[in-house]
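Heads up, the chain below is alone and in the form predicted alone; it's given as structure tokens.
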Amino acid sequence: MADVKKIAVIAGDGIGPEVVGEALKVLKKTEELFGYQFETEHGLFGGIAIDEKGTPLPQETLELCKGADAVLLGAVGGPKWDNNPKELRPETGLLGIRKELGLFSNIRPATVFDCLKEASTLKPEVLEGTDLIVVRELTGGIYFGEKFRREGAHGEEAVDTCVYNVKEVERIVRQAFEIAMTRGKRLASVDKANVLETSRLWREVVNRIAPEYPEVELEHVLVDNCAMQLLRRPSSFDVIVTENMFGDILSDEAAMLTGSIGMLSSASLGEGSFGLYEPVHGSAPDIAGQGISNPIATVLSVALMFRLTFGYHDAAAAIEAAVKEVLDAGHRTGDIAVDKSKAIGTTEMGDLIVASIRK
């Protein structure tokens, strides 16, 4: 009999519990199907616990999260907290929640359907092939330096500091290497070595943790040229790994190469196995409620978290399958669908997938 596995499940904000309701659905008949047995509860978090708890990441929530194996979250956020004081503010809580984990590092994956090349802005042929992860340091760098305000020779002066040290950029890059060999063994460090000394640092480190892994090509890319290069080239890539700011950018940039941002999912990552699994889109408050949303995201999200965390790897292939199932026969949700007309809902979508789903 398989091991019970806790999740936390957090959904959130906006179409959050909506998404997070149709990979729970998956979550069920992968236990039928597999024989695998998941234990869930359900958590507070972001707006709706400012709004019920006076603050976006309750410690109940908290310590349910350190309990579990892994997270699922939904989305938070939206315009009724967006003038709120910074410490009641929803993505305070995600801030607070990947520090008070441990989670160091995100993984967003970007694969291309061959059915839903039409989606995207970029030409079908360039497309082809695309299938890659960027993997971006979370914890450190600009985000997390010091920031302050001074008076200067032209008046006030803003101030934000880049900080990395090696132990952070060795556990991502480490990470990086590790995930690259599952892989095609190819990748890409990119950084601002031609300026920043801080990505002077990280291409150092890159480099001395490189011959551990003989088998994986590396290639070092300047951030502005891999921008240009994911437009040009995306097939070339396979694993790409950068810092917390570069990440923020490139991954959302990559997750446009699908065509739609609510096609992909995500992974959060500390030391270990633990995990939190969330769809890279928003809380979309102008479409919740409505019942159009798009759960694919958050499926796959789930199929991640097979991969990483639990190593149900013929579970994750599974949900894989039944999601290129219902996408090759052709449905769609309003996000992807080129006849609006002919799209079909949240719901609807979740039930097809869960159909498809085979051992």
Contents of the next structure:
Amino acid sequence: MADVKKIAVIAGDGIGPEVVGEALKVLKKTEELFGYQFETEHGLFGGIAIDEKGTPLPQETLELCKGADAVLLGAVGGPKWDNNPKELRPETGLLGIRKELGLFSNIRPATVFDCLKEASTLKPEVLEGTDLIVVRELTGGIYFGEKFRREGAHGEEAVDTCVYNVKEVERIVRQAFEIAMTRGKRLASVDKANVLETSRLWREVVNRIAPEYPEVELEHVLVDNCAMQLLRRPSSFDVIVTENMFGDILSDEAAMLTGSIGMLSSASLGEGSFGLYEPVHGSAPDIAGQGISNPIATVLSVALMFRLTFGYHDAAAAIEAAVKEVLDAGHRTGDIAVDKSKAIGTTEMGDLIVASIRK
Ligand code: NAD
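Starting from the form predicted alone above, please write out the structure of the form predicted in complex with nicotinamide-adenine-dinucleotide (NAD).
Complete assembly follows, chain above in first position.
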């Protein structure tokens, strides 16, 4: 019997349904070409779920996601729900779904397309060949440690604690080594081991796991140095793995190398191969419903799903090559077009990509 992969599809709000629609066309084309089989089922989530079900994350959507092999998410949120109480806000649903699905890492590729090098704020020659992935720990560190205020010797003080246990570090580090094995086999573990105890533990765990992956070339990089090197020699990185707060900052820095938010895909992974895939951008209410959004981030999220959850590297490469071909031919949506008068729409971009996917 054919191996049918179940994908929970959550279009969400704003431009979410537009960009997800194009990604589904890409999914269908790869089914036809490569013989893979997907079963897609749609769920309500975010603002639309608040309107229709009275909660941003309905139980049936959660069950749908839990029963799937992967989740494809558009984007949620918008001004309509901005002033709602916390439990009735789309972002609360986002935090809830990550927690309920046990997602502990966030994966963000930053690939510079040669034809878009000029769109970046960095010099094109610095960006040449940049193709990296940031693997960020999502559930621990200073964002989740104990926080409190107290009276100190000099008045009011605030305390945030940074905690990591060995298990938390092990699982993300293993995941990063595994991802490095599917790519350039180079891993940069980023910490601040010269100052922080959590970083010293992090480094110990990384060194203990490294011999399990003898083919992967490992380097330890201090976070301040990494921030600098990302701007000086971004092409020297393959996979970067780091803790929550460092990853938050470095993944945004790395994202900006590519020049446009409409191009950036991401994944949040849990145990095993399960993952939630989504564009980095939000619901873009300013352009929603106009048919001008860039679907490439969502299309590339499908390619990322193929690589990280299904191991369909052939189909992933075909999607990535199709995107490159369409861009190389000069087609642009408004967000990445130099000459805005020649910009094409969301559907047109999706159709061009679909037509360019080849086995
Ligand atoms: P945003 O990413 O939605 O938009 C920022 C700017 O980038 C806007 O000018 C938008 O038009 C443009 N843009 C974004 N994606 C684009 C695309 N695919 N094509 C062309 N242009 C694109 O960020 P924001 O404006 O800060 O947030 C809008 C809403 O989205 C808010 O409600 C926010 O909470 C939500 N949001 C959701 C997610 C998510 O669902 N994961 C992430 C970020 C923001």
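For clarity, every value in this text was computed on a predicted model and none was experimentally measured. Residue numbers count along the first chain shown, from 1.
### Asp13/Pro90 same rigid segment between these two forms
Same part, yes.
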